Each structure stands twice: as structure tokens, then as C-alpha cells.
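Starting off, we have a lone chain in the form predicted on its own, written out as C-alpha cells.
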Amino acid sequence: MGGIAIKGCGKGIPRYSLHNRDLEEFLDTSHDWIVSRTGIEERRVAAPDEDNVSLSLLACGQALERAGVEGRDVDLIVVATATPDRMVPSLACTLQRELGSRGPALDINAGCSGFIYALAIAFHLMRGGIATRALVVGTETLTRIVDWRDRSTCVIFGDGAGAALLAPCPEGEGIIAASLDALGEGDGLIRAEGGGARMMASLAGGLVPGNHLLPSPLPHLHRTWNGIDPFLRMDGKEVFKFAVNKLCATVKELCSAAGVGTEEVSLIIPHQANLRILAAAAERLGVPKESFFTNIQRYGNTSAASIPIALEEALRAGMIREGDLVILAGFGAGMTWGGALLRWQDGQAIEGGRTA
């Protein structure tokens, strides 16, 4: 049947850098907390003209260049993102019009986790036989839904996007091992309630009898509507345990589904969450700390656009070579969890790196 691989990177950035110095001047915090909290110094924030179509359409122009690929020649679009632009259409449905492509197009939210759940789904319908060439896809806007007031969550979070061009390969290589899994009782853990029909239906001011609308004005920011809270909102302590523990078991399970130790891993890039998650997760792992890719000190938490922009600078720095064995590993709102393990089929050049 063959395998199927990612042939192609790309990120897409916001062009505004914002920094933890900036936060210290309107937020009750301090470079030096954030980082020593989180690892991280800055993070991207969306211009208003920028959102996820134009960052989606940077990071798969990319993609599709360093594959080799026109946008014609795509038949499958999966975007992962948690903050789309609008509710209808899908975003894959606009990126597909603008890229020239075909075939299905679908967004999927699995939170943080997202470009993994994606990933996994684009594999199987190539598999079988839905499509031949891939679009994945992890955007995301979360600056646009955090509370500016509240430093639990808004010195965490950027935008971003990222992208991965799927072909087929040689059987044995490309993507070998996959894991998906869900906690519905951690739901509550992540949440961000704004822009969901509920909300949109006490915006109106709800149906009332006789099928009359009744007229409310717009509410002023930070508050609530008819008790919703409109922005996200993380229990870190819970996130925290759940995340080490969830990496750890995806990367055993990976390994174990292939026959490999972990020893054998040349990268881990995992979701950009926390630096001392990562940290805690390699010392239970028993592996070294640079066997985890990072770039959260730049991009803060991207959600699903993480681990594809991690991907992409790994790549670009020389870090994978042809036949290394790498494990992307995701976790988030849901509570989601999954991981993937590829035996990396060289098939983009990057300047600079050693793909090239």
C-alpha cells in the first residue's frame, strides 16, 4: 500500500512581536515571573489585518513550495484550529479556494492537540484511498479570546500558523505509529465559551414568546453574557499534571506500537505548552532535555499551530536528518491527548538546514 509522509513545512507569523516587558506595563507581572513560569520571553499577536486565512495561506504556500507541489494538486484539507475566524464556512473551505485545490475540506477542534488529530485523520483517508495529497493544517488566534486582564492565561498565549504537505512514501516510512485519545471529564480544565451559539443567542437577546427578538446592545469588554464568560480560561495546576503524564504515556505507547526505545528518538517535538512541562516530562522519560524541541520562549502557546511551527524550525535548523526517528505529541482542551511517530523521508529542502 505504501506509507505517507510529510513532504513539505511552513509557518505563517504574525508580524507584531509582544514582549513580557510590554505586559509589565498595563499587567500585575514581570519578565522575569512569566519566565520562569512558562520559559516564555515573547509571543506573536494578529494585526487587524491579519487573521487565520492570511497566516494559513503563508505557512501552506511554504508547504507546498518545499514540497514541490501546486495547490492544484491537493485533494484533502485538514485545518486544526480552535479560534476559527468565523463560524461558517470552514476555514479549510477557503483555504482550498484560494489554493486552487479539491477534494474534501474540513476543520476540526481538538484543542491544543489539533494538528495531531488532524494529522491522524488526513493519514487514514489517504490510506484509504480518499485522497492522494494532504493539507494539514493548526491556526490559531487565541490573543483575540484571552482576558488582558487575567495573567493566568494572557501572558501564555500567540498566534501563529503552521502547515504539513502529506504524499505518499515507501512502506516503512513517513508516519509508522499513531494514538488519539480523549478524557471528557477534563473538559472543564480549558474552556473558552465565547462565540458558541449560546453566546451568539444571548447577543440577540434570546427568542422570547411570540417569536419577537429582543434588541441588546453590544456588551462593553470583560464582562459577561447572560453569565457566559466570553474568554479562556485554564486551571494550570490540573493542566500541569495531566500534560506530563499525557506526554510521557503518548511517547512509551508511540515507541511500543513500533518496537523502538526511546533511546532511538532523535526529536521529540511536542506541543509548546510550558517549558517546565517539558522539562519534567524528559526527566520521567529518562531522556535528555534536548531531546525535546523548543521554540516557546519566541511563540508562547500556539495551541495547533504549535507543534507544526516547531516542525518547520527544527527542520530549518538542521535538527532532522533522513531516516531519524521523530515523535510529534499533542495535548489539550477536551482533555485531548495523541502523538505520532515518523521515520523522516527526506523529501523538502530548507536553506540552511541539513534537509537541503
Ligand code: ACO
Contents of the next structure:
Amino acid sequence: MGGIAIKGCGKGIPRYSLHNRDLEEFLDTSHDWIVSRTGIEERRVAAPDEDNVSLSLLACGQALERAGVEGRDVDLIVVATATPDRMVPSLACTLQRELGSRGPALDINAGCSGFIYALAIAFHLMRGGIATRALVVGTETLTRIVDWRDRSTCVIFGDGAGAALLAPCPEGEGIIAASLDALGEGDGLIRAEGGGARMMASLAGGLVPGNHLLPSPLPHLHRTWNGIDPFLRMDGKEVFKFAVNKLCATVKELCSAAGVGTEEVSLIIPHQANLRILAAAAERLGVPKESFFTNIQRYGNTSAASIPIALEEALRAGMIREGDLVILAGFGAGMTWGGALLRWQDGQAIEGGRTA
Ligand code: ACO
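Having gone through the form predicted on its own, I am curious about the other one (the form predicted together with the ligand); can you provide its structure?
Let's see the whole complex now, leading with the same chain.
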């Protein structure tokens, strides 16, 4: 049986950037607090004419082009998102229509671990002979579900999409180990009740503003429906501890499964949640903090989109070369976590970088 590799990556980034200084205008916060506690300087916010479909199509278009694959040659699409544009049908089916692809298409929700879950699902379906070329997408419009009056959450999240095209490669290259796990007891740590079937009425009542870009007037009225709070809420401290633990455990587990030492891994591309989480994980693993790729400074936490966007940027910066061992690792709502260890394969060209 052959292997499965990422042959091309792409990203779709909203046009509008909201800097910490913009948040100071309407929130009791400061640029210095946000940078010192999270590392975030700015985040992208989807404009009214942007959504997960448009951002994902940008990401998929780049991934396909860089892999030299046509949309019609894709026979599996797996989309990870916690903020789908609508409940039914799946975003994956809409992407399939737009790209002229075929085969199975599905959305999954595993919070910020979503891209890792989607990657593992596509990998195993391909290994099982169900598909030969897959698009794996992570996309979010989180700024539409945060409470812009809640400084403990709204400063953290941003919007965006990332995609990877998977295709066959020689055995022993590409994805060489993957791990997934979840702990349902933590389902209250990160949650958003709005938008589900229990809370549709609240959304119809106008919780999501026409122009959510502008903080004035404050975009969300504080409204609940049947006593349920619709916004994204998070127990930041608990999530922080969980994230450091699971990130370290995932890196160790993948290295042990592949029989390699952590020092042999060239680059770890983690979910971009907080620079302090990454610094703590690096210290605990005994690796330099430069082992972790970061771009949270510019995008904030884009949940399922953060790993593919970071991967695209690491590739474009020439930080990944043929034969490198690369770990992708995520953790998030659910609580969920997981990772993948890849031996990077050449021939995945990207402009401005060495491989993609
Ligand atoms: N600006 C200024 N002050 C703030 C802000 C803000 N934006 N937010 C909170 N504070 C205040 C608090 O009110 C508190 O004040 P007090 O001491 O007077 O009560 C003080 O700062 C400290 O608050 P903490 O919550 O203890 O701050 P902490 O250092 O824990 O940082 C943070 C909060 C950044 C959220 C951190 O806990 C974190 O990053 N957690 C992990 C989040 C994460 O990884 N999420 C990923 C998963 S998301 C998903 O899956 C969708």
C-alpha cells in the first residue's frame, strides 16, 4: 500500500484586518494586554460579502493549482468548521459543486482540532480505497459568533480558511502517523449554543448584525433565547492547561509511533491559540520555541483554519524542505485533540518557497 501526501496548500484570508488598537476603541482592553497574554496583534474579520464558501474557494483554488490538480480530479472533500454558513447542506457539497469535483463530501466539527480530524478522515478513506485525491479544508467565521462585549473571548478569535490537496505518494513518505482523541467531559469548556436547532429563533431575532465589522454601535444585543446564551464562551484558564498537556502528549505520541525523537522533527505546526501555550509546550518538550511555527500575531485564533493557514505560510517562507519531519497538532472544543506526523515530500511547488 502506498502513502498519502499533502501535494499543495492554499489559504483564503478576509480583506478586513481588525487591530488590537481598533478594539481599544470600544472594549475595556489594551494592545499591550492582548499581546502580552496571547501574542495576537490583529485578526481578520469576514466582510458581509465574504463567508466560508468564498474563503474556502480561495484556499482550495490555491491548493489545487500548486498541486497541479483540477477540481474535477478531486473525489473526496472533507471540511472542518465550527461555524458553517448554514445548517444544511454541508459546505463540502457546495465546494464540490463549485469545483466540479465528485465523490463523498462531508463537514465535520472538532473545534480547533477540526483540520487534523479532517486530514485523518481523508487519509484513512484514501488508504481504504474510497478516494484518490482529496481536498481537506479548515474554515471559520468565528467573529460572527463571538460576543463583542466579552473581552475574554472576542480579542482572541479571527476568520479565515486553509486547504490541503492530498494525493498518493510512495510508502513511508507523506503522512506517516496520525492520532485523534476526545474527552466529552470537557464539552462545557468551549461552547457556542447559537445557530443550532435549539437556538434558530434567536438568530432570526437579529443577533448577527448586518455589518459586524464595526464596533459602533456594538454589533450584538445581549439577548438569550429560553435562557440560553448563544455566543462563543470559553473557560480560558482550563483550556490553557488542557492545551499545553495535549499538545505535548500528541507530539510525544506521534514521535513514538514513528520511532523518531522529538529532536528529529524539523517543524511543529500547532493550532494557533496563544503564544504562551506554545512557549509552555516548547519548554516542557525541551525543544527550542522556534520549533513551533507561529502566525497568530496576524490572524488570532482561526480555529479549524489555523493549522492549514500556518502550513501554507511555513511552506511559502521556505521553512519546510524535502525529507523534513513535520508535525501538525491541534486541540480544541469538545474537548478534542490530535496530530499528524509527515515526512515532507518534494515536488509540491509553491511560489516564494521551496516546497508546498
Ligand atoms: N483585556 C484586558 N484585560 C482582560 C482581557 C482583555 N482582553 N481579558 C481578560 N482580562 C482580565 C480579566 O478580567 C482578569 O482581570 P481580574 O484579574 O481583574 O479578574 C485578568 O485579565 C486575567 O484574566 P485571565 O482570564 O486570568 O487571563 P489569562 O491570563 O488566563 O488569559 C486567555 C486569558 C488569553 C483567554 C488565556 O486563558 C488563554 O489563551 N486560554 C486558552 C484559550 C485557547 O487556547 N483556546 C483554544 C481553543 S478555542 C476553540 O477550540 C474554538
